[in-house]
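First, one chain by itself: the form predicted alone, in structure tokens.
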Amino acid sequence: MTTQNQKLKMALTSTPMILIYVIAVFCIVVSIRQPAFLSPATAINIGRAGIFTMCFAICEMVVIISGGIDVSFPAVGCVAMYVPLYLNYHGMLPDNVFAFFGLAMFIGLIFGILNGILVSYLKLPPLIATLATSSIASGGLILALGTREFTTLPPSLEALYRVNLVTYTDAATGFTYPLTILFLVPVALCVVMALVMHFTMLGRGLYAIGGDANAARIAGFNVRLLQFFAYIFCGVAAGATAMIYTTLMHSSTTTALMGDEMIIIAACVVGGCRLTGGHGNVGGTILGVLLITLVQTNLNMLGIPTSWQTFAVGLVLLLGAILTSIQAKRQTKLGKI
């Protein structure tokens, strides 16, 4: 087989292409069973449902590429969404969108710095370090502020919630489907991080330390600083994402995001990130999030009970792990690693 044919075969059987095939087959099957799936309303619902998953997945992708893992972002997000509303409710924070998001991102920054210290300075395994941070954040929040649930947004966040990019009205049912302007946040995040990861020394450094930290250090990369960036970025972005969640869901509790870490990691792995680090990209992560969001939001259209959702996500994660393993073996065989 010629080199050109080998490249073509690799491209057509790469992880992103396989994900595209799976997504296409899933959409065809669902649309055959439920023709309403092909309406603009479905696209809007998927777009809204994927906002939080996409933002969290991009955060986690950066950490995984750098050779680490972060399971603390759901707990950090809970703190970041709960504290601003708690302070506002007690008159200690002004009703201002920038104040809410600024405080949420600052809280994420603090926890990101903590994770960076534990991993880069104290050399703790990333999983253990972020598990500890998660427990500290979750337990400390409940001990300090209680478990009150906020279900009414301050006026400034309510005003933000009502700003939409587009609104679709189904002629048959009369239902309206708005697409919030906050959808632009994951779009901008994906574009920026794609540029950073592929065209800057920062991105190359993250790939380098994920592939081999010692080799990256010899090559002149500041491993400790890059690890700090990965965890700080994850923390800050998780704080902002949590406030988006509060705005769109009209709810803020101490446990709202807990348990989401496995789904987010699944999206990254399915998209081509290797838990050993050094591999992955924004495009693959987008496809991973899209596949998982489709599975989560459209199982009922196939007549499958929503109670099977966790099982289905587990199958998707297994698929991603198998695909990643196969791709790694193929690239090794071809001498590309």
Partner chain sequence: MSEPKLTKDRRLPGFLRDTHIVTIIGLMVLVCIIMMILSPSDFFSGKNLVSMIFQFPEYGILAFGMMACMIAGGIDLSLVGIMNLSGVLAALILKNMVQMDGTTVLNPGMVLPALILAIVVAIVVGAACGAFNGFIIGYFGLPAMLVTLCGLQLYTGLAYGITGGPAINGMCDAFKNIANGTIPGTGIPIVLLIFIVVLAAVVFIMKCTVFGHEIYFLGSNAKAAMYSGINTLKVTIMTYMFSGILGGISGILITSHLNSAKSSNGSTYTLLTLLIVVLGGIHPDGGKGRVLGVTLAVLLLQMIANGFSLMHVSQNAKTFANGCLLIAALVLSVVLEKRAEKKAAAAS
The other form holds:
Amino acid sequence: MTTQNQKLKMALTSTPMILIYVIAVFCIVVSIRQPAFLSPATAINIGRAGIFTMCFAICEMVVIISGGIDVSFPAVGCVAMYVPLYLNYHGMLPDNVFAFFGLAMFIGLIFGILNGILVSYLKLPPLIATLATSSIASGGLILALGTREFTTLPPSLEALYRVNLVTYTDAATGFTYPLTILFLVPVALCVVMALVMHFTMLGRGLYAIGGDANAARIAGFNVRLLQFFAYIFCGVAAGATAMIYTTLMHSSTTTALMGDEMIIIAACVVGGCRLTGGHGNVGGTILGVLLITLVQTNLNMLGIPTSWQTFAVGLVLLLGAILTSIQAKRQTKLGKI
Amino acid sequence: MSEPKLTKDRRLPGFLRDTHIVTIIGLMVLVCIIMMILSPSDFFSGKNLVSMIFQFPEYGILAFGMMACMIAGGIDLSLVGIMNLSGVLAALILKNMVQMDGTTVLNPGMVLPALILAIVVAIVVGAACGAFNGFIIGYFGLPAMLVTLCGLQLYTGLAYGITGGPAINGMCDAFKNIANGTIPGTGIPIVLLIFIVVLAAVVFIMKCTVFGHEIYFLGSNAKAAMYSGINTLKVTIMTYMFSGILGGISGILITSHLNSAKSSNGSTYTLLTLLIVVLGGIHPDGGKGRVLGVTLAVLLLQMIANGFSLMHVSQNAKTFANGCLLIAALVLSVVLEKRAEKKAAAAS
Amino acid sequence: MSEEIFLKLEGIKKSFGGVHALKGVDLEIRKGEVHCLAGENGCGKSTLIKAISGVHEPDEGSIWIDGEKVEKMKPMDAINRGIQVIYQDFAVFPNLTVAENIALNGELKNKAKLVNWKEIHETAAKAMEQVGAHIDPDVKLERLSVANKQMVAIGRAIVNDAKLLILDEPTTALTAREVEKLWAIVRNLKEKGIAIMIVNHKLDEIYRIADRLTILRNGAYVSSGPISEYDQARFTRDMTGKDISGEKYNAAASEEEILRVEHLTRSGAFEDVSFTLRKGDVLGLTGLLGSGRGEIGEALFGIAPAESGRVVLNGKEITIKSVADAMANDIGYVPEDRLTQGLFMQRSIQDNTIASSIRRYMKGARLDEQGMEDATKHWIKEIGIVAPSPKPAVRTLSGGNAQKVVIAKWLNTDPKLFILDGPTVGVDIGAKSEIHGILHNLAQQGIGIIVISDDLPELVQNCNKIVVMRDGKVAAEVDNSIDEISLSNLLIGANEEEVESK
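Could you output the structure for the form predicted together with its partner chain, given that the previous block was the form predicted alone?
Every component of the complex follows; first up is the chain already shown.
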């Protein structure tokens, strides 16, 4: 029987709480070394830097909860950011924000369907299948359209880029820190997905198939359709996110996002998603993204050269993974009820 | 159990009963025929054959590491990271011990010790990284996919941190010769020899040692392995260590081949090695597969890659084709498995 | 109990690829009765359940539900008509909460798009109240014990308006107390007019709960009737097609001691367990689940070592802290679950046979392939494994043959002490007696044999000494002159009163 005391102890040592402690300690250490850290500018910087990480992490989270994994989204994202600008450059796509985002999402949809077919209909192992999709997407893109780099945005995207939510001006230095309107995209995505995952049969179905696909089939869930949804959602949202990336970074290349899958998966796992499926939620993922973004953007403030950033992210991922294992063991120790 | 079926099977030598191996041989013949039509003089020239030999050993050896882990029921996505970390450390040792002025060596006496030290360090570092992967997987019971992805990040990060970004270039000729030279007087590439030695060692380990059998047992049923008295933690660590050692050897080869070491070399090799092992008939769930299949798959992919480059098709076309081939290989194995299951159901 | 029939099957036939799994089965289940479906392994029980629940469509025969003939039933149709199956693995979601596990299916059936958490909690509370269980509805299923998971599964079936509840081997993983609680719930549901079909093959349990009984053998209907018409002899005869053989195993008297266990303790599992095994003995170790019977085997084999106590094997005191220690002392162990713990299904008979003794085939630097093959051939012949060669994969073998391979694996290590947990579970009758024969032979050769089992007839017939465990302690040590009913009472610790009230 769990007493009130035990419950409190469990809550204080749960994975999200540990993440909050780690984030707090990190912030305190950084702010001791660099008092300038504690300013609205930092918040805006992190908010800016975390936009794509957050969006991609939500995509990946949905797939991981359904019991799969998608490592193709960086390649798919590259196709989705490159093709619209390429077509526009060659005068085949009107200069319209909706056209750009629409096409990007359509491209994501196509690859999502491909992943869905491979995983849910052909029952291929998700990691290997999406790795194959990734190479088809990136190889095929360069094969068909060649490598260029678009560094100037079409006017409509440029206009979007200039819309800011708030702008903070540092009184001492006079630097301005604008926060783009696109920051609302990850916010909206998080809110919507939190609601979908918790309050709809679709969301609960994703948890169910991730927990036990066979039990889900017996209960009457359409397992294939749900898996399909996860990959399609991931593709479509990754396409839109890639277009946000282009808008904010003023850059669209065929390889811009390649290699990002690691950081995204790291954020999800650190945030409590289990690669075996069925576990994880939007709140945890937000914390995971926050921690990873903090580490990425503020490592140099701790006196660690940026060339060690990759290693640091790996270390955070490793510790996060070990933490989940320890938490699981702790729970078994508590015994069955 | 149907007795007649078994006697019928006995007519064929063992490896020809393996559908995967027959498929690969068929594909190799197909590639030969296509190339015979498209550019016979180039493809079958001695020069082309030698150039093929210089290319495949580095990823072929990686594929054996991937194979061992997959047979044990896991996967090793950190191989490319291990390869680059080993390569970077070997390159650093050579750069520091052998003083160079342009391309001339100033202290020739140091070349051999440096070479030996570099190779030993590369292999030891590979083994250590692999053992670390294996320990985390076995001790904490985490999915191999997650741990080795994490390992990839860690080892790549270490290599990147050590080099600070730019590649280490310009090692001495003796080192360059490992992957680019031939055995004096014979014209046989040294890498071919290395590949054959590694292949022989892998075949021996997988077929003729207790450890090799234990890898198969672990991959078939980890719990039954434990109940049969097999130390599963030890076997897991050893399997990933084995894989890591092969990663270290590859690290030396690729660094020597390119005469350059950095953290992002060979980034397409993860996909390539997965493709090789799946095409070679290693089951992603573990416990099944043969070294022969993987070896043939290495040769097949080299032939395809070579065919592409003779046709002046870009690297990206290769990536695209490899992706398609990987899906085709997976679909093939799924179809074959379903057919075998149906047969088994009908027979029982 | 009313006389009204809820489910009626007539002449159900079903074959798979030429194999007749069901050869014309009749079954009648009345409203509000507890009906037991019994039969040996492979008699077609699970195929019949699948036919009733709409998973398999019968080739021939007809199904009536509530007096209405049903054609081409799909799983959803069966559910809508009130048939709910609780499989052995319960088909629950480990990552979701109790409340959700109970209520999600209903929401799905109503084609709800949104989740009403308030309603889910209400449904769960209602179900828990009907079942009479008290489980925190916000706990995730992975934290529940097997018994509580079963409660959740039953609760889920009840809220989905079950009219017929099919429980597939519901007691295999339950402790004595949990079984009693389950029977109380079953009686309660019965009073509400719900028909319950229990698949079971343990006579003592059937007597405790069932009203009527149907027996199948080899896919065919054998007999059916009220439980009072069955006595031990008829039950065994109908189940196996043979009369009970009176022959029991008796060891040649010997004073030579093979194993002595003294005060063996592992907290939470068993306490102060002592017994001895003499040369020629086949020692039975029994008890209900949770009594510590299986745990003693695991302790002696080092999987979950004992914390204190002495083990003396052939006159030498040994310490077992790991599987390696046990193997170094020549102890062999056949685990309870053949499929997941005992065998490498995809691998050949040879690979399985040498799995525990592979090290002895090192010849110089390499393995002696021929030696391994010869050893496998030896055991195929010696213990009668039906196989054309050592090469076929174990998954192609029948249950009995596969179990013989597990036995061969350990015999090939030359064990001095051989522990078998449930050696004949899921094994057909012929192979069962062959396996018993093998064990008797081994015992006479001087190998210590411990059979851990809850199959009482098996124990009485094949062991000359039986240690009965209850709540982690040795409750009694008896010889094989005991009859099954008294043994069963020893197991549950029932006093005379309770036995009579039944």
